[in-house]
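Only one chain is given next, in structure tokens, and it is the form predicted on its own.
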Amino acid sequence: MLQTAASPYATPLYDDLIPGGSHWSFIMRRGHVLRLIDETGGANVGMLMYNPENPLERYNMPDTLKNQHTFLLTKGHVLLSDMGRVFASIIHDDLGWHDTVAGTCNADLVEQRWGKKTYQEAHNHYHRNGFNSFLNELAKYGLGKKDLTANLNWFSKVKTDDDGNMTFAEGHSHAGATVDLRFEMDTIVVLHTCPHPMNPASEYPSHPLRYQLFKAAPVTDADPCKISSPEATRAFANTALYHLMQ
């Protein structure tokens, strides 16, 4: 079992494993590392991340890239709120790289890339679409398509030209890839292993994702991902104050 600094654990509190193509959600406690680990390679693990206590906050996309002065996501980082505080830290990275500004699939796309597969045609393979993965995961929540923000594409990298344009980057994650988030806050995660909007494949990509939970060594003041950046410090301030207010 790999163990980090993260996960003074040899083995996790929880394990489990969500199909390629497929959807899931929970709760992560603050004080606890997600470990995703990308299990055959290849994957794409969309996620949206809102507030248990106030769901009207939820990731911020634009706050988090440019409070970091970003456009990829990796170790180091902080995932903020649209209220200023930190939801995750990226403490641990196999890739370096993670994107975060391309979206989801939907039903459109997927049917006009790879084709439509229906549950009475398929079953469990059936062909699902990120945006109604998040859709169907939201309900449990009382949350609905209002609710949809940016979301992360873990294992998954876009780059950009001198023009601009984005170029989906095949064959980035490779089996065993593992990125950890601690949480700082309680928080809803909402997850698809949908393929990327962006992936080119002939093929239906369909590629499982291991989720495991550890409890997380404390945070210092030298917590690299506290002192990462001056946004980063003060977005771990507000997160102390929002605690110490509840």
The other form holds:
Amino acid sequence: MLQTAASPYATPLYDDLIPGGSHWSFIMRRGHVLRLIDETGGANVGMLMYNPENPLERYNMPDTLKNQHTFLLTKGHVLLSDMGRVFASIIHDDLGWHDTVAGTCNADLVEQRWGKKTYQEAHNHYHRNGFNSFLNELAKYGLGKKDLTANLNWFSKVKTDDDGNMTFAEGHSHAGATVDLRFEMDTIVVLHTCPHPMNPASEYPSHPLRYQLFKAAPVTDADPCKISSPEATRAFANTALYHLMQ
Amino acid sequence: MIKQSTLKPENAAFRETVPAGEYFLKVVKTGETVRILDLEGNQAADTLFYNAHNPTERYSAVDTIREQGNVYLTAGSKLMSSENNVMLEITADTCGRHDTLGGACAAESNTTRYALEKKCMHACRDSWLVAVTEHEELGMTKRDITHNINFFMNVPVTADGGLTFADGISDAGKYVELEAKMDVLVMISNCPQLNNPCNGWNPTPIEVLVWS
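Okay, that's the form predicted on its own, but what's the structure of the form predicted in complex with its partner chain?
What follows is the entire complex, opening with the chain shown before.
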């Protein structure tokens, strides 16, 4: 982890804990780092990203995967918008594999797998689902169902065999596992801590997210994410052009 | 899975050839079958589906692959909507595999994938934007352009998490056939991509047939 005393990542500007089965959103400013920490192990963090200046620009799973010839996300990868730009770079990752292809759980899925637990019955431990959680947060920005896209699932791993059959990796993430995202553009970050839709656990998995904010170190021309591929380098060039007159 | 159709083109209620670089837009009713035919081979048909009565419900790549537990589409695949409903089922397929992870080309993704100066080249997402703009009655905009199916494309995922582009499974006369389980709006961009071998650097027409 990037946590030496001399490092800008030693003392967070802000530190917060989001309970399991919850949702939240905020704007990340470019030049800052969002650190995601799996506090207890077993977390799943569903995430969507939009440009606050024009929310029609949003995280694009296919562009992110095909530009980097990858099915998984880890350190060195960049998270691309549908406009050929970089929302964020993954500058640190303890796990080596995060999912962005399996989508999010919905009300039917949660009820079928883990039963229905209403607010009246369970108060803050009621069963929320990722689909409605995203919609709840998106509405705060005037966004809705039409804006839902394939989401990221931090701390979760879904792999395939040679025939394309998908498997959820149980026990993939451990307590303290950390991912650092350096934002290259201002970004609306929408997230939930609802279970991964392929998690086979018998009880509704409810794991909190600790997140911290830092001022990022400057991005140099030798930045590992910037030079990770010609595609990433060109996406950084598009992002620099976007900021040319700022 | 290779599965031949028993339907005969001469009995189709509707036939239309879609030139490369053009879009196709049509409602297919519940119970009808639509065939997309690769006329000359190695063409990519970038396809989106919407609930014809409420386009906020649309084809969802991630829900589809998760619910069937497999990243590839072929005969037997049920195409799921963003609201967890079956939209269509693939009932015949002479290609054997179709991609839904690679998404559609855009002017902007052409800049990152190929070269910054490719920004003005034709792309599928531009074709869809023209489609929704020319059909204001649909009430659709860029917000409705989501993650699509690439019929006739082969994008293998490796066990260690790689994504590769291995085209060439389609050929002249190969087709995929789908039965609608709800009234669906079918929106196809017949891919104009000139920068990669998905079309053999030579985009060609497709044909769309519908049986009532």
